[in-house]
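Next up: just one chain, as structure tokens, the form predicted alone.
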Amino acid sequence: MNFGLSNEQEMVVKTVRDFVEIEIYPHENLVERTGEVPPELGAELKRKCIELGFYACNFPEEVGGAGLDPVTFTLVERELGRGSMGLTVFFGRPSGILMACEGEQRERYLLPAVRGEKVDALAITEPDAGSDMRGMKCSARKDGSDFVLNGTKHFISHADVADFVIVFAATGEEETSKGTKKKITAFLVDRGTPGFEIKKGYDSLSHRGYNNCILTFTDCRLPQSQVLGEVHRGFDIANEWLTGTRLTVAATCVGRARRAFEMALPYAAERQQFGRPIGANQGVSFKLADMITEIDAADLLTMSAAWRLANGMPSTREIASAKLYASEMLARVTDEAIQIFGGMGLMDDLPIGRFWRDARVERIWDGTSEIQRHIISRDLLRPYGA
């Protein structure tokens, strides 16, 4: 693995970081205070991202995306992690699972999403089924040539601004060596479809402005053409296309941790107590040493996993390791940053307290820390038949 960045990657990093610092930072206090992003601001951020040529940069050139490889795209996500998610969501990274679209679906969903004409949201989690995807109760039964969808989804990020959602539902059962399991199918469901309602979600501690929603389906009738991929194969396409989302979490955690560190370091060098900078005290200087060591370690884990993914190598365990370590690292680094700033670290005048609150969800969504440890340990023990 080459640890140096190419000239193109250096340019990408600078362009995205400049965008975040110029276009995102100035609006963060507004979003933090109100919990909302004004629609006109979101539209403006999307327009500027499209002008930069970065919208849907995670999609191949053949469908209109920028065609960034996994390593370069991970660098993009790392820089976006520095900013408020309520605002960076408009930088436009549609769900990669849309590459499973076929035929007319490409014209109705995939291509408009890549061009920024439509926004998608991914609907998997339910009140009684989070990490256990096979335990979902939302179901779709066959009725003639249609499917009738019933059930509830919650914690669905940015569904409030989505034009359509990608919904996973149980469509049958199968017997396996581990007992009866549900067959899962993915559906494309347009906003405004009869029987489909998008409701305001919960007030969240983390990532204000990046809203979650509750989706309800009541006898929501969908034609066969709305099936994404194959019937009963939703679990397969989820595994194929959604693994990279954990890499995204790891990358954004690294970016946010670096921003917190870059604020804490000069403060420790300039803040005077007892006649000298607080950074001159081992109690603070050692914190800085531990913080940068953990950030660099998480960064290397994340980029190594991205490199393996880009080179077609097995990367599931490595991605899980990166997500696990980076998300838990962010919690420790932001906590130490608050400690260095002291009382000011808790005040709304600085974003440090927000970084600390935002960090908490990273160990939960896209697979909890416990799920990541399960993935890692299962991969290690499998060759031994355990």
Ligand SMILES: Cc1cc2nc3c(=O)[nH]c(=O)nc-3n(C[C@H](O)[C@H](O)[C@H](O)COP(=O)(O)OP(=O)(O)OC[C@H]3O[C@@H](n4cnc5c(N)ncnc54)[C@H](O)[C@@H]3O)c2cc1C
Second form
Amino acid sequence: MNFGLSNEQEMVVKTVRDFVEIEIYPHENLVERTGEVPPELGAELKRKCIELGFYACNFPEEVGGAGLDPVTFTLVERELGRGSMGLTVFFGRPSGILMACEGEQRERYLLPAVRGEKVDALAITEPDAGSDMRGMKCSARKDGSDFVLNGTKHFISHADVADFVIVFAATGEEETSKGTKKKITAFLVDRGTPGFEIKKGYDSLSHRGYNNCILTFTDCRLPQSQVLGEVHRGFDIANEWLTGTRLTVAATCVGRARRAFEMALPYAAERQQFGRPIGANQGVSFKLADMITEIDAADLLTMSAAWRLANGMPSTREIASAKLYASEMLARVTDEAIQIFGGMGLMDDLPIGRFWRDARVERIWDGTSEIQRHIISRDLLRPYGA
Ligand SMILES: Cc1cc2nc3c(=O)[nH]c(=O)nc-3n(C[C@H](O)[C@H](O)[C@H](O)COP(=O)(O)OP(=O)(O)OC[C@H]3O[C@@H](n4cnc5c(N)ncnc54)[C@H](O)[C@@H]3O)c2cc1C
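Given the form predicted alone above, what does the protein look like in the form predicted together with the named molecule?
Entire complex below, previous chain first.
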């Protein structure tokens, strides 16, 4: 494994860091205060990202993306992680699962998403089916050559601005050695399809301005052409194209933790109490030592998992470890950053309190910490038949 970055990767990191510092940071307070991103600001960020050539940088060049390999894309996510997610979402990274589009789906969904003309959202979670995805109740019943979709999805990120949603629904059942299991199919559902409603979701502790939605399907009729991948094989395409998304959570956590650390370090050196810098006390300086050690450890776990992915090596366990450790590390680092800033750490004048609030969701979405531990331990024990 090569720990150094190529010249191209250095340039990518600098370009994205500059974008975040110049285009994102100045608007963060507005988004925090209002919980909204003004549409014209979102459009402007998207336009600038397209101009930079970074829009859909996670997609291959043959479909119009920048064709970044998993390591370089993880570096992009690490830099974006520094910024407020309500804003960095406009630095568009459509869902990789769109690569499963075939035939005319490519013209209707994949290519417009890569060009930034259409925005997608991904809907798996339901009120009664979170970690247990296969427990989903949303169903798509076959009716002639169509499917009829009924059910509810919730917590669906940025569906408020989506032109279409990739929806997972149960299309049947099968008997397996572990009992009856639902067969799941993925569908492409356009905003405005009769029977499909997108409603405002819950107000969230984390990531103001990055909204979640509730989707309802009431006898929503979809032709066969809206099936993404094969019928009953929704989880196959999810496994093929969504493996890397947990890595982006890990990278985000590393970037945000470094930003918090980079604020805490000079503060500890400059803030005077009892006639000397607070950092002169071991009670503070050892916190800094622990913070940087954990950040670097999470960074290395994340980048090595990305490297395995880029080299076609098994990486499910390593990605789960990176997501688990980096998201839990971010919680500890942002908590200690508040402690170093004292009372000011809690005030809206500084972003530290926000980093701490935003950190909380990283241990929940894209598979909770417990589910990551489940993935890791299953991977370890499976060879022993346990
Ligand atoms: C802000 C936000 C945005 C989201 N965006 C999206 C999105 O765009 N699309 C989408 O499909 N989903 C999205 N999600 C859903 C997210 O992936 C789920 O919240 C997550 O998978 C957990 O499901 P749950 O919240 O229903 O918790 P539950 O599954 O009910 O879990 C509750 C608790 O029980 C624990 N638990 C459950 N099962 C086990 C087990 N077997 N062993 C040990 N512990 C267990 C969990 O770890 C957790 O601590 C989003 C969630 C949030 C909060």
